[in-house]
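Just the one chain here, laid out as structure tokens, in the form predicted alone.
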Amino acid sequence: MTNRDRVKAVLNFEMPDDRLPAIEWASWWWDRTIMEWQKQGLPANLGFHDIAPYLGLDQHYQFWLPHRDALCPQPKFFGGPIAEDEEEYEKILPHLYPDGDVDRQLEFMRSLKAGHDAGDYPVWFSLDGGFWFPRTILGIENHLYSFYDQPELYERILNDLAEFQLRQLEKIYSILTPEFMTFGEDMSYNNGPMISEDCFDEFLLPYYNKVVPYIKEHGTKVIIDSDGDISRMVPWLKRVGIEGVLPLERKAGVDVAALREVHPDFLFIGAFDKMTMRESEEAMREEFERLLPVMKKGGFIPSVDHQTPPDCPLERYHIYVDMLKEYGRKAVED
């Protein structure tokens, strides 16, 4: 099967001919993890799109539409507010939802079409989702009041922002269609949600009731990306037609199987413990031997729960990325 249809089988609870994708999602490498990996012998001279097929992955590409502009204020600290009202928001407005910038990456997955349509390639995008980029414009902890505070001035960045989303679906559209989706969220952490119930259905609910359905109606399949344990949060996810979710962190106590036993028709992309990569190779064929009876139900692309951390050696790796293969490939025996 090509690298495509494998991940099209999988995300329709089917089962590849041969073995499972073998991918790592947050194909971002970590910059830390690139330079230790050069010192032990990854060429300097790899583009970035060229690291993981080198490294013997399957090749996929990834879009993160912008949703603001290189000369956009930043925040004067880290998680820091661009804008702390409605007025100040007017101001910053001609930065935010650059249909422009949008277009010149539109370009790159237009010349990627003929080789993702033979299936050599999966292609999926990414959109800032309602929670998290209001938080970038109104900083870390004014977002958590604005709930109370600016329930307003947090309903129009919503509206302005599924107006915008929009448009950038009928252009991707237009060009291909891509086999998954990520609203970026980040909304729970080791606790559980960083949101109520309630928020989540006054603020949350009516912004993705515009925007997935149209995304739903092309066929891609829409997921949430969230760190944290997002256990509590999967039915309502579910209520707003979002179809799965990753990257499913261990140390953060998602436990993969317990949630497919409670959501046997939800997609999960993730879930392998990344710190045990740092230990040794049998503690990654432990971890592989949790995730393999997960792995044989459907539905669930094993990968990195989070991007690989930069004391995994490189050696170590090449042996991550057998047993990907090898489990992906005991996965689909009968």
Second form
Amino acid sequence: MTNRDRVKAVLNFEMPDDRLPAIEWASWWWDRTIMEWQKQGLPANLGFHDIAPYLGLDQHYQFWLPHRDALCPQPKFFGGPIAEDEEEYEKILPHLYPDGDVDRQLEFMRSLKAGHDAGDYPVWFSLDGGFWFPRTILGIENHLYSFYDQPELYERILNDLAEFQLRQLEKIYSILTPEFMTFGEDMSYNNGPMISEDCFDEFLLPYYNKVVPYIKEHGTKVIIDSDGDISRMVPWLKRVGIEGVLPLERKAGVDVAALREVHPDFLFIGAFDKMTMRESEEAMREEFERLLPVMKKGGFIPSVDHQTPPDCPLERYHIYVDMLKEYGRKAVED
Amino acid sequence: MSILNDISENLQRGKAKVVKELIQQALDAGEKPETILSEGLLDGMNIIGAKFKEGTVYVPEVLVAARAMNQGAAMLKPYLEEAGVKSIGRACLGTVQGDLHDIGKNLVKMMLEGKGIEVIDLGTDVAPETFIQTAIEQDCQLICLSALLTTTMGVMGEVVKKAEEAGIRDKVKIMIGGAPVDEAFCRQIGADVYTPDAASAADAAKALLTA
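Form predicted together with its partner chain structure, per the form predicted alone context:
Below: every chain and molecule of the assembly, starting with the one above.
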């Protein structure tokens, strides 16, 4: 079975013939992890996309579409604003929503079409979501105040964002049909959602209702990327047509088995507790045993519940990949 | 009595301007500043904190309520000083070295202030030595440590060790919080209290200071 077909099967709640996909969904590796692994023998000359197959993972390609150009002002401090009000937003508008930058990235996507058609790899893409994107503009804290202080500005940003994204989606689908996509959101933390359901409905629902149907019409599965405990938000997400969630952080309290009981039709990617990778082989095996019953139920691609941490030795990561495939095979056994 | 309720309720809705107007009315009516603080501002913040803990209000609601409380408290400050009212204790707070995440830390600060605790906010990426030096120089009874990253949570243990080395471990309580830490980690590094959320942190801090 091809890499692409394995992913497609799971996304359609079907079991692959041989095993579940073996991917690290966060395909942009943590630079500190790569630096550590290079000290431990990972070849330094591997290109960004060559690392996964070198480590024995299935090849896949992710495209995170740029939403600002290279000259866009940077926040003065981590999590700081680049525009705090409507006037400042207008000033940075020339640097936002850069069609040209997306076009350049999509040239690379075009070069992957033949391999994608042949099933060599799945392709997926990511968009800044309606919670995440305004936060990168307004700054982490000011963004949370903005629901109360500047609702009109929030609405305007999301209108502009949806318009831009719909233009880019048209270009993507003229090239190929990605298997799935994510909205980068990070709108939960370890105690659940950062905003209320009312707030979600008032601000985010209209945005999702503009963008999600277009993506689904083309057959791409729509998934939310949100760290933290997303459990309570799943019903809200389903109402706007979202079909799955990643990365299901264990340390934030997400129980993927409990979620599967309540939501048998929702896609899951992630859920493997990254903290076990710094502990031992036994801890990792115990973690796979925890996940196996959910893997057997379908609609779930097990993967590290965020990037692999730098304190997981390369040798242990090789063991992890072997186990990922071992349990991926067990999951599809009758 | 009803004006204090109004202050509390408007604070819970984040209506800072209305809260300040009501405080002025209460002062003009001869209400004691410490009563306005405790039965108006702190009462409102306690209710928000409890609702946050039970998951019925969310981060934006806490932020706007805390902003109303801070503005109201700033207005009351000279009256409280004149009346000789003191905070129930002093804490220094920060996100540990190597970690730049501060929203959780800021929520804890607001909740602590909502309990009448004076907070020295050391910001983010704070070295262990800075926590210790501040605790000594500012006579803090609490050191509150926040971390979001698995790679920085270990710094919390260094703060505990530095407190021991500086001979202040029996004079300060060390509290920890943040996504990657838990009760077991708290015990492992020898900190005093782990709390899973900002409102619980404030409850625990008050309990420690009033024990």
